[in-house]
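The form predicted on its own is given below as one chain in structure tokens.
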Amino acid sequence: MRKYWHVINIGIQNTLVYRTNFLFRATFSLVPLLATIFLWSTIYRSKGSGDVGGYTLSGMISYYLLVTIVDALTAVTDDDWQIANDIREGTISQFLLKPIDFLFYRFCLFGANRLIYVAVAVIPVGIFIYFWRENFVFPATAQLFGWFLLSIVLTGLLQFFMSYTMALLAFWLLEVSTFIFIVFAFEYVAGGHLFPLNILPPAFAAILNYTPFPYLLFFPVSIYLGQLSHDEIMRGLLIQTLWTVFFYGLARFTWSRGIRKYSAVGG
């Protein structure tokens, strides 16, 4: 295990050479929040009712500020596109030469990545939430804080095993952005980040939820503002495993097929 503590140190300090652009993207990523929450302010008192779809104006104000939150802790920003860039110009063959797991490389590197993400977009994130205190809704209980945790280590997992698996497509294809693009749509609006997904028709949402998208942004956040019962949260978190795993198994499958088809020419 030295090798990927070692690993983890270098994506550490690489990443930490980006700890501006961090600030920066943490920073403004604030400004559509902000016009989200306006909008949404504005909504409430133009309907003049105490809810809309279940969430009052302090809970889906809560539900977005979670969103940033959720977002900031699993999101996988540029990761897919490094690994496909690595099996397009050939610079994966060093892996394949060491004792190493280029999977477990990758989760280090997206570990380190997020680490420090995390500690950059706490200012700008934390500032905005604190003038936001009033709306801010905190867990009913510490069980249902931990379920919300156990939820958020899932959702990192799933995203980063998504990310890979779609990658490797590079395998096959000079270019994987197409797939990228739609998988990332398909995660903005069916995940939750757009809207929160009980507000849609039951069916629909009944649908949603046994897909993995849900599981990537509104599952957890639904978690903390406790809108699940005892029941939903069990199912949904076995739900959220068995997508994890299956990835995970589908990410180790397509690695070795891949690796198959992949040929490195030059000198």
Second form
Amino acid sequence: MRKYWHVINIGIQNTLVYRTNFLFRATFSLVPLLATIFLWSTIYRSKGSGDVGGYTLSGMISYYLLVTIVDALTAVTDDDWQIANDIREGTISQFLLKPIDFLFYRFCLFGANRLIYVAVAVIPVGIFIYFWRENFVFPATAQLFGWFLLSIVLTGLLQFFMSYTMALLAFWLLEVSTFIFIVFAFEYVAGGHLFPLNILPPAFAAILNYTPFPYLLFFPVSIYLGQLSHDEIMRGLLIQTLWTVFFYGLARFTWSRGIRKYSAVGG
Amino acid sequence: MMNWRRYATIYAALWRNSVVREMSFKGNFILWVFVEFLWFGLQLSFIGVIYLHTDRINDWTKWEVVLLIGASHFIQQIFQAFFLTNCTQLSELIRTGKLDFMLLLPVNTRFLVSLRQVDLGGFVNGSSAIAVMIYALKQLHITPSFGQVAGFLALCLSGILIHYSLMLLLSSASFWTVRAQGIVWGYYNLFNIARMPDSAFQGLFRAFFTFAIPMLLVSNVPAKLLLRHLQSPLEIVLLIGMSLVCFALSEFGWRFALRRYTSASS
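Right, and the form predicted in complex with the partner chain of this protein, after the form predicted on its own?
Everything in the complex follows now, all chains and molecules, and the chain you saw is the first one.
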């Protein structure tokens, strides 16, 4: 176990090099967020009545603020590209020789990466949220907040296992970025980045709930906002756990298959 | 005159190279076209969802916004076809010191850096954007005159010039920071604004994205020309003027940045 602490430590040091990059990234992403908030404000104003799919304007804004927070905490930014690159260029060979579990190793790096990202992003995002503080809500009960934290942990795991599995496709394909982008596109809409999923027609939203996508972002946010009953939270957490376990299994399986195919290019 | 012919010949050779390169990775080429197509569809679906709940965003109705998104996608794709990859590769050229070879060649370095590769997928996706625009115009019962279409295309050129100039300026930051993957990502965020209807914004935000970073002009003005929504010809003048300002700034920034170049590992 101690060696993985070293991995986290090294990961933190490596990521710290990119702190300016992170700062830019976090700040730049506030621009479209601001645009989205203004866009919704105009929509509510042109509409006259104050309700879109159960959201007031203030509710809508707090939705997007929370999306930004959960995204900063759990999103995979660079890890999948790095893993795919390691495979393509053969640098992954060194890990096959070491007594180290590659999945866990990458997970430690992912954790370190998120830690630094959050530490950096907290400045611009904090200022931004302070500016919109009237729309920022706190969870209704401590219990709700607990479920929210639990589901965020699951979201982080699910995010990581999905990206990891996608990146391992590099064992078979020369170019995995297209596939990563396709999954990201689905995640962007079906995960709730673009708009809250419950403004969709109900039947459609209900189907989405069985796909892994809402559990990559939307689900923890809707727990936090108190949109779900206790039963719905329990069912959601169950589905989220099942998807997480599924992708963990898939990641292990893909690795064991890929490693047989691996030809150590350039090694 | 000779000079123009020489550059045309060079550019033709660059085109041939790009076609050969793209065609040697056919599967990948098709996948990238699909990815862009998917994103385009997703943007349209966002509009579809919004208009489930409202019938206008300020003065913009559904099909007008669809036309706007089509125009924005068209401009972005043509920009991508000619410039985007080249701009994003600049940081790699600097990091590896390959820029040395370009500086040594007897052609304008900016020309070579900006137009080295052509991304053919951009043209395929540009045509899907045209198809969406035509469909939206049908829904709106608008038949644009020849003059309008010509004006639209000319304004699109101005828009592309703005995108290109700003992107080159941003990429030139890699003369200072070297690792600049964040830059492309940052620019994608700005693209997001170009496809939103201008009247959804007011005050400082709108002024900033009109006069400082003219994202709200790039596709809004051409789209409004087709929709006959332009409040005054001044908007056209503004777009063209801003595109020239951006271009001049980018030339200035480029020359300034190039002076910082110290090469690498040589």
